[in-house]
Each structure stands twice: as structure tokens, then as C-alpha cells.
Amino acid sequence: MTWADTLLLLPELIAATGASILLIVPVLGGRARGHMAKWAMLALMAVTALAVIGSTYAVAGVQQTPTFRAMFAVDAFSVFFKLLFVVVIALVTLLSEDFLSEERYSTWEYYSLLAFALCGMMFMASGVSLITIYIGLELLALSSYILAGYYKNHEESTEAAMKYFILGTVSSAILLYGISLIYGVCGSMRLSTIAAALSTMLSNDALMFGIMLLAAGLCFKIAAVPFHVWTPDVYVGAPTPISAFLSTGSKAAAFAVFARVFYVAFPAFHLDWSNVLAAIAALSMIVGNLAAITQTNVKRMLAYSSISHAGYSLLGIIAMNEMGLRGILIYTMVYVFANLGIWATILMLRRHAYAGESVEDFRGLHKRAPFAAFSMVVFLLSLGGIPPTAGFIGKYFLFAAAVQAGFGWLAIVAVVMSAVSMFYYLRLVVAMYLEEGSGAETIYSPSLRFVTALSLTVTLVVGFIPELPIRQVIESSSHLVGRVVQR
């Protein structure tokens, strides 16, 4: 590596260095200053974001070494996701403030783990080699396992962490085995080299088995059926801010990898794997939405909802066209902000270690916190894809991409399941506006207000004025789209 390569790695280096410093501060006597950890973390996120933006200008003026270029890419696609990851971690930091102060858990180690997770996610977004992607994914996964069990004195949290860890290690082994088969057939880990090898290759059973194992490992990360069984228990047992992180940042990172790997490396074998992913997408939408209808626990309901949204997002992978890739980017963005807004409202309804989990906790919320109730309605409508919210724009791109690619039946399933999802989303609206009752205790801190307001602004602005984000998404996806078109 040269200094030029190091310059392009600057955001990841800053995140890793900051995470290490946060980890050793308590050892150096800073544990008593836990209230400073939040500001240190937010400062780290600001510096990391500036480094990400700076890397876009640096890449045009530096000469990368061939080895570095074969493993790591700084392009518009990776920058889009990196900035989204930084925003997610910053907002999760704000969501965690009251949780950490009330439960008296160590703040420095908590934020350090979030920073390490961010580093892993950024490597996933920039990885153009399967080994780089795998290392980033494991860094994210190991941090997530510990964060899921951060309520170490609570049985539910420990159980969630153990389930997540055991199933996660199995999925990582499956993914790694798939990578080894792909490497054995193609002789390379680099995505572009794999694509070149596949373009001159006829159908190969070992290769297809490897692709399916790789897809299975990634489907676990996005919680798609039948690799979804960990999701409800982990979302319920983990600290609520971590549930918010798992449903937004972790899922967005997995889709960044899914899009880059399948759009860059496997378009030549699209007909061979698309039908399998189509079945997984349909099952995810059906199982996720139907299971969510029966839930009275809001966190469990959101877990099954996230399973269905994994199915919607898979439409963009299956379509393998411009509309599909752009749909993945814009849908990931709008899904992240809508979900963070919902989790902020859940955290507002706190009940000791865990936030408001029951639908009954939302009764009469419009009287106690009218802004939070209105925002919650907008977020739920966005998840349901109702105009003029941002969710409608995202689903339009994904559904149109599926129709263009000849998967009209899958688009019909998606539309029907979106209608079904409104049943359990509106259940919360009814509880907030039409049912009487005091509900859970409401503690609406400035941090929660800020997260809610920012998420609401993004959700409405993208819904009413979609031109700007769509233009940015087109620019961010043009690099990968060009590769597909050339083939």
C-alpha cells in the first residue's frame, strides 16, 4: 500500500482509530465522565463524514496500487451508503442517550462497539473482493452480537445475543463456504474478475451451489425467509436502540453488499439464480406480513415487518436493471429514516429497561405527545408505501423494476402484501387517536425529538420533492448500472 491508498482508506481508519480510543478511555480513568462519551461519538461521526466526502475528491487525484484497487473501491455507490451509515450511527447514538444514563451501563464501550460496527459497514460498502466484504461483515456481526446482549443482567437480552450469535456464525460459515466454491471455479475473489470468468462459462453446478450459499448467508443478514427465525427474538430481547440499529444500519449494509456482488459479479447467471431469489422474496413478503398481523408486541411486529421489507428490497436485486438498483438505494434510505422515527417513538414510551412494547402503550398518545403521534402516523404510512410519503417513491421504483424484468407476478404479490401491512400499521394509529387510556409513561427528551423531527423531514421531503434524492441515487448507481448494461 502507498500513502495514496491510505488516503482513500481515511474514513475507515478514522472510524477504527476513534473506536479504539473510545474503548481505552475507561482504562485511562475516563469512566466517570460517561456523559462526555456521546459528544465524543458525535464528533467522531462528523469527522468520519467529512473524510467520506473528502475521499470522493481524493480518488480522482491519486494513483491506486493494483492490489488495493482489486479489493477496495471508492465510488459514488460506496459514498452514498457510507454517508447513510454515518447518519444512522449518529442517530442511534442520540437514541441511546437516555437508555445508557438510566440503566447505568458503560457508555464508552457501547459507543466503541457502534464505531467498530460502522467501520465494518463501510468496508462492506467499498469491498470489491469477496474476502474484503467478508471481513467487513464479520466486524459488523461481532459488534452486533455484543450489543444485542448489552443488557447483561437481563435474561431476554442474553438469550437474544446467544440466538443471534449461534445462528449468525452458522450463516457466516455457509457464506464462507459459498465464497470458497466461487473462488475454486473462478480462481479469483475480485468481483469484476469473477464476472469476466462467468461471461465465458456455461452453467456450472459447483458455481451455482456457491452462489446460492453466498445468497443464503446474505439473506440471513437481511432477515429474509427462511433465514429469518432469529429476528423477532433478537429485536425483542436486545436494547431498543440496538434493535433500531439492527433494523436500519445493519440491514442497509447487507443490501449494499447484495447489490454490489450480484450486479457486478453474477449478471451473466441471472436466469439461474433470479427465480430462487424471487421465491425467497415472495415468501418473505407473505410470511412477514401475515405473522405481523397477530402480534401485540410492537417490537416483534416491527421484526416481522422488517422481514417483509427484506422481500420488497429483493425485488431490486432480482430485476437486475437500472430501475431495480436505483430502487434499492432510495428504498434503503427511506426505510432507514422511517424506522428510526418509529423506534424513537417507542423509546419515548419507556418502561424500566425496555421501552413501550405493547400496542396498549400507545393509547391516547395524541393527547400526551401530539407531534410524536403525528410523526408516527407518517412513518407508518411510509412503510406501507402510501403517497405522498417517501415509502411510496421507494416502492414505486422496486415494483416498476420487477415488472420491467418480467416478474409481474412478484410485483402483484408485493402490492397485495403492502395492502395487508396497513392492517397492523393502522392498529397503532387507532390506539393513538381513537382509544382512550393513559398508556405508558412518556419521556420525550430533546434527543428523541431531534431524531423524530429529522426522520419526519426526510420522509416528507422525499415524498413531496423526490427529484433531488432521485438525482443523487442515479449518480450513485450509474457505476454499477454501467457494468450491467455493458454485459
The other form holds:
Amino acid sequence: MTWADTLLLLPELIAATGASILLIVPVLGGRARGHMAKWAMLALMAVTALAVIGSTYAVAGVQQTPTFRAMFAVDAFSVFFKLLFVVVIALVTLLSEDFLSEERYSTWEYYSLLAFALCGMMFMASGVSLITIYIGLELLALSSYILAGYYKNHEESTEAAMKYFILGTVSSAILLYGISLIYGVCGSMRLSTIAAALSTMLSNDALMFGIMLLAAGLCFKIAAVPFHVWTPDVYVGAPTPISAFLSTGSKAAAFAVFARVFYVAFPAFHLDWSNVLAAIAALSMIVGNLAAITQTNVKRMLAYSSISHAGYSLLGIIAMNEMGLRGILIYTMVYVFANLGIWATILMLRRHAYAGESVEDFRGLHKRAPFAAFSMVVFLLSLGGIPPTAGFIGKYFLFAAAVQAGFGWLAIVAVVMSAVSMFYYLRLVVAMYLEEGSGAETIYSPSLRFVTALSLTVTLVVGFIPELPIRQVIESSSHLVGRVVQR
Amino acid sequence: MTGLLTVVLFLPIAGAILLVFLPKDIPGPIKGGGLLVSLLTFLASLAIVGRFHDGIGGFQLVESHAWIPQWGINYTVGVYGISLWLVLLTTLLTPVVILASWNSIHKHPKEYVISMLVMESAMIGAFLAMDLVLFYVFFELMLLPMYLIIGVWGGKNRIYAAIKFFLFTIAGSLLMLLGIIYLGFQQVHLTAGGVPTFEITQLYGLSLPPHIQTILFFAFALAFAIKVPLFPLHTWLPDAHVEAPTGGSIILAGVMLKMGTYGFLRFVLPFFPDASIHYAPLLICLSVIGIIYGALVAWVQPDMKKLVAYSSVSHLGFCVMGIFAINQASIEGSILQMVNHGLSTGALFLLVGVVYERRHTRMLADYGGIARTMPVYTVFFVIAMLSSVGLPGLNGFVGEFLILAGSFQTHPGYATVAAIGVILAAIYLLWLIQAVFFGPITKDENRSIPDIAWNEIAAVVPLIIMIVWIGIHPNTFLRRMEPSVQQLLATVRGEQPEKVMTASLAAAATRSPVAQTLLSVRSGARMRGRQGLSVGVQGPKGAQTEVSVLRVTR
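Show the same protein again, this time as the form predicted together with the partner chain rather than the form predicted on its own.
Below is the entire complex, every chain and molecule, led by the chain shown above.
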């Protein structure tokens, strides 16, 4: 380990240091200046983003730079996700502004927890050893448990935090058990060493059990059926900006891990695990979309929709081909921005906790806030995968990957369920444009406006000129795909 | 001028974007602007006809730019005999619709005009796209404006109708998307770097194994059958039409339904020729059921608009029957009938809208004898009705005659039954005329209805001119589609690529039983791709003989 190695860790170090500073500011007398916290947090995000970009120059020309005994690596894949995470956290910061000032909760600790979560997510993206990944995941999870319960005067929020905590801990334990079994069989935590060991090995029960437990743990994080039950309650109970974070950043991080672990470590047993994951994906799409139809609470509907989107994304892992991996990257990005935009609109309608949650609150929105209503339509279409929005590009790659890999039936389930999903996405469009009447009042702060505008820009740009993002995604994932082909 | 097609395609959307910046409260300039843009588009589309070469069957005025090069998706547009007149129908109907809605749309006129223009671009794009993914994008882009047109400006039950329309269509088209992806990846291994191709001219040469063809055939056919709509997938149509505003109905019946029939011609037949021939009787049967069923249901409708809507089911049935009869006359008739139906049904919806504006009812029982109060209106209505019935000298006759004559060659039984549909059409439409226009005036409100207004006349006259033109001189239109139809038929029958092979084999067949066997598996042999094919044949003495034939590419 040299200084250069430490430099590769710079973004994580900055995030962790920044988080610690944010935590002690109120102790040093900053409590009174709560409004400063947002700017401090945004500055921290800017510096972190610069460090992430800087770290790419440090490894220019090299596919992957493993360091710390090959437990941590900087590569284009991790940089892609880290930048996405930084942007998500920055946008969640903007989303949180009104909530925090309205509810008079302490701001510094809140942002500190978000920064810690970011640190964990970045470790997840860069982890090339199961133990690094696990620690990153725990850091993210612990921060999320607290954030979910941040609405501490509300029963629902506390309940959500407890549910999330208990189920999350159990899933972590399952994940850890899976890791230990895999370690037992392969004798290593490193993904590349595991892959090498597996390539000469016949299928055995302990290994399969380990992989399945690992997959189950990760499926909990991405909220795939049957590990999804926590999602609706937590999304509804948690403070809305945190629901936004859980459904975007936290899921994106879990997908980064899912993709890396399965593409790097387990291609050798693809045949064995792909059918199990295919069943999980199909169930997620079916249960998520069907359950979403009956919801009248928008947050709950989004929770079920996010379950179904976990199912779509899983197609990319099941397919195990170039297209699939790229599909996961691009779909994650597309999904994150569309979702953040929707959460921004919900926040706009919220007043003291409960408005903005029922479909009726959206009634006649296009008269009161035409821009918000229009963007909302674009986001909903993007989630539904209708061209020319970004969601179409994302779904296109995932479906194509599944068709290419011979999972035609899964692709059919996916498209049928996409059609079903339009039903409940359209309900919001109907409420906003076609139904008369007054819904909730709107408070459209500049921060929310910014989040909406940025998400809208990304959603439309990726939809209309997908060439650029696709090139980026190819660059970010080609070295992982290489490994699959080598096999 | 290069880029003519791109101009026609994007002019309406460009106009729509400009309109966004106009203030809401000046409906006059907004409608005027929309009309101007759509008229300019129409003029530009006339230039397409001017530059179109009659004798060529392939695509013309082709433009191609990379769009998503990594995945072989291009912006490629081109026009050929089959799409030419449909593009013109679209550009003609849009100004007609804007004119017709001049005084009837009071709520959000700006958004209405913008939706119409976006719709126009999407429809033109779907007709022109030569790349499957591009086609799909335009195909889906049509949904949202139409959904809004029905949902915002529609009648009482509009939300239900809008959602039903949207879900029906999207369910079919998403399955088609899978088919598109699958097709695109068929030739991946043939190109450098494993890039798929969605260029339809390249996919036309592709010959797929029969079972794959069957699956893909149904994936595509379902999407288009919903759009047509073919019996029994038609249930969304009456709802959508009844609830849609007049302009929406005209566009829906006039152009959008043609996406389905056009899709059959452009994609289903040439991509999956074996499956199309094999399942043609099924589709013909469904369309004949649609013809009779649509006509019978139209007969008993008390609501004028519903009557016209069900007559669409019946008329579009003729189009699909013509397509799947797979011969020159029937397909040409079918294409012409698509245009005819756009004109005559467009005119009928427009005219129904005219009286609805004045009386706010569409029930037949509420009218009677209005020929006396609205003489000019009556003339237009009767012409449009006669065109729909298929009176010789007007356009409907030419189309239906060609379809029936062509179908009679291949499927005489079905053609005979379908001919009954023509008689039924005469019955229900004459019944409509009788009930609305003639007889004594029973309702006092009908004594003082103002006759058709200037903007409505301006909207309907172009349609009447076209109705008469096609009826008297159909060759203007048929001449330009003929080469493309011939080429389509050649592709479906697999003649061109295999002509040489078949001939040489036929010569050899007299000598060798192996060649005889090969000749008989000709259709099966199509499946193997372009460079060559090898077929294992059991020789006469039980020995496995490998025969390789180099396939002649076009």
C-alpha cells in the first residue's frame, strides 16, 4: 500500500470526513445555523464529485486498479455509479430542504447521515471483495434505518424504521451467511479469485446455497419479490425525501453490487442460478404491477412500482451478456432520474406530512403548475417505457438482453407487465390533466424546480439522443463483460 | 431538395414547438398558426408526389443518419408506392381537422392544436420510417396525443374511453417491440462487431424458420389487428369514437386505423411470408366476420357517430381481407380503400360533428327532415355517404371492387360473404340518410338549424374533391403504387431471390430425385440466410447426401 493507493480512496475519504464534520458542527455551536447545512452538504457533494472524476485520471489507460490487497478497485464501472450516487445525494439534499425547515428537525445530523450513506454506496460500487461490499452495504443500511425514522414524532415513521431495521438486519445476516458459504467453498472473498476457483469446479450444494443466500440478501435491498414486504410500509412511513433516496440511490447501489458480483464472480454457474433469479424477476414484475393497480396512495403505488422495476432490472443480470450489463447501467440511471422527478412533484404537493399522497391531490395540477404536470407525464411515461423518453431506451436494452439470452418468456412477462403498469401511471395523468377539481395546494420551491428540471432534462436527452449515454455505459462496463466472454 | 421527407416529417412538430410559446388567450392566431403549419406540410408533401418516380417499386427519397449507431438503430426514412398516398392522406386530413374544429373547441385550444400537430408528425413518421425501432417510436408517439385528445376534449365517458384506447394499443405494441428486437438480432452474427440491424430493406431478405415466423407473425399481427381493429379486438373503437371530439374521430378513423393495415402490408407480409400465407385464411375469416358483424351492429345503432364507428370496423375488414388475399388487385384495392375510408369516413365524422355542434345530440331519433333546413349540408352528406356505400363513380366503389375481384380469385367463398357486407352498408347508410334528412320535420328545434358554415365547407370540400377524383380516375393513384405492390408480392412469394435456384433445380429435377426433393422443400430452404444454404436430403439409396446451393442475392 502506497500513498497512490490511498489517493484512489480519496472520494470515500472525503465523503467520510465530510460526514464526520457535519456531525460535529452542531456540537461546536452550529445548531443555530441550520440553513447553512444544505450548502455545506452541496459543497461536500461537489468536492466528492471532483474527487471521483479525479480518480479516473489516476487510473487512465488501466482497466481496473485493485488496491488494498485487491479488496477495493477503481474502474470505469465504479466511477459511473459513484457519479450517479453523488448526483442522487445532491438532489435528495435539495428535496430535503423544505421538509427539514417545515418540521424543524436538526439538519446537520440529517445530512451527515446522508453523507455516510453515500460513503457506503461508494464502497459498494468499488468493492471487488465480498467483505468490502458487505461493509459498504452495512454502512448504507445503518444510515438508512436512522433516516427512515427521522420523522421521530410520527408513529408511522418510527414503525417504518423499526420494520426496515428488523427485516434489514435479518437480510444482512442471510447475506453474510451466503458470503461465508462461498468463502468456505472457494477459499477467497475476492470476486476474481472466486470466479477462477469456480471455473474449475463442479456444481455443489454448499456453493449453490451460498449463491442463493447472497442473492436473497441482495434481493432484499433491491426490493424484489418475495423479499419486498418492507417496501410499501417504509416508503409511506419514512420522510418523503428519504423515500426518494431509498427508491433511487439505495437501490442503484444494490444493483451495482448485484451486477458486479454476478457478472464477475458467478458466470460459471449461470445456468444454475439464472432460473431462480428469473422466477424472482417474473414474480416481482407481476406482483409489483398488479399490487400497484389497487393503490390509492401515490407513495404506496410508487413503492409497488419500484418493486416491479427491480424485476425489470434483474433481466439484465439473468441475461448475463453485454447487452444485459449495459442495460442495468442505463436502466438504473434512467429509473433514478424519472423517480426523483416524481418524488419532487409529490414533495411539492405535500403540506405537513400528508398531502401529495393520494391520487386526488394531483387533480387539475396542470392548471396550477403546468411545468410540474408536464414533467410528471414525461417521468411516468419514462417509467412505463414509452418512447421517446429515456425509459424506452432502458427497457429496450433489458428486453433485448433477455431475448438474446433465450429468456423470451421472461421478456414477454416484462412487456405484458409494462402494459399493465401504464394503467396506474395513467391514473395520475388522468388526475392531473383530465379531472377537474382542486387537489392539494402546491409549494414549488426553487430547489424542487431544479430537481424536476434536471431530471426532465436527463429523461428527455437520454430518450432523444441516446448515443452519448450509451457510449458512456459501454465504456463503463466493457471490462466486466470481457470476463464473461473469457469464460 | 434533399431532406424533403425530413421536412415533411418535422414541420408539424416544429410548428407545435413554436405554438408552445404563444400565449394561451389568443385562440384565433393559435388556430391560424396551426392551420398554416399544416397547410405548409401539405404543400411540402405535394412536393413528395412531384419527385416520386412512378416506375420504381423500392424506396425513394431515402435519407439515412445514424441515431444509435452502437445498436444499429438509424434514422432512415423513405417513401414507396404503398406509403405515398397514406402520407398525403395524413397531411390532407390535418388541416381539415383544424378547420373543422375552428369553432367547436373552446377548452384549451392551444393544447388541442399542439396535440394535433404532434400527432401528424408521429403518423407521418410511422409511414415513412424504414427502421423498425424508429417506426416503433413513432407508433408509440401517436398514443399520447390521441389519449389526450379523447381524454381532454372528449364526451362524458371520455376518461374510460381514453384509458381503454391506450391500454389496448399498448398491450399489442409492446409485444411487437419484442418481435422487433428479435428480428433485429437475427443477423447480428453477419455484421462486423455484432451490431443488429433494424433496416427493413435488409430484413425483407431475411428468411426465418417457420416456427419462428409463426411466433413473430402473431406478435406483429396482434399489434396491428388491435389497431385496425380486427374482430374480436375492436371493442375499444366504438368507445373511443363516441367519446372523442370530431377532430379526434377524423384522425383516429382517417389515419390511425390505417397504421394497422399498413403494418400488415409493410411488415407482416414481407417479414413472415410463409406464416402470412399459412395464416391468411384465419385473418380473412376474422375480417369477413368483422365486415358482417360491423355492418349488422351499425344497422341497429341509434347514435350516428356509433353507426359510423361500426361502419369503420366493417370497412377496415375489407382492407385486411384484401391484404391477406395476397394478389395484385386485392392489395392495390386495399391500399386505395385505406385512403378512401380515410376520406369518406373522415367526411362523415366531420359532418356528424357539424350537426352535433348545432343540436348537441347525435341520436337519429332527434333528427328528421333536415334536408329542408340544411340543403347544402345534405348534399355533402349524401356524397360522403354514397362514397362509403361504394357507388360507382365515387372512390369507394373502386377500392371495394378491386378487393372483391382480387379476393374472389383466391378465396371465392369469403369474397362472396364479404360482398353481402356491401349490401348491408347500403342498407344502414341509406337508413341513416332516410332517418336524418328526409321525411317530415318532427322536432321543432330542427326547423331553424343554421346550414353548414364557411370553415366546415372549407374542411369538407377537399375531401369531396378527392372522393370524386379517385372515383373517376383511380389510375392517378393506382399507377404509383403498382410497382411497389408487385415487389411486395415478389417478396412474399419468395420469387426474386430464388428464381435462379428454382430454375436450375427444375432442370436438374428431371435427372436427379435428390433435386426433386430439394425442389419440394423450397419453402423450407428459405430459412437459412443469405450466403448459402445446405440441406440434408435422404438420397434414393438411403445415403445422406449433402447438397449446397449458393443463393443468389439481389
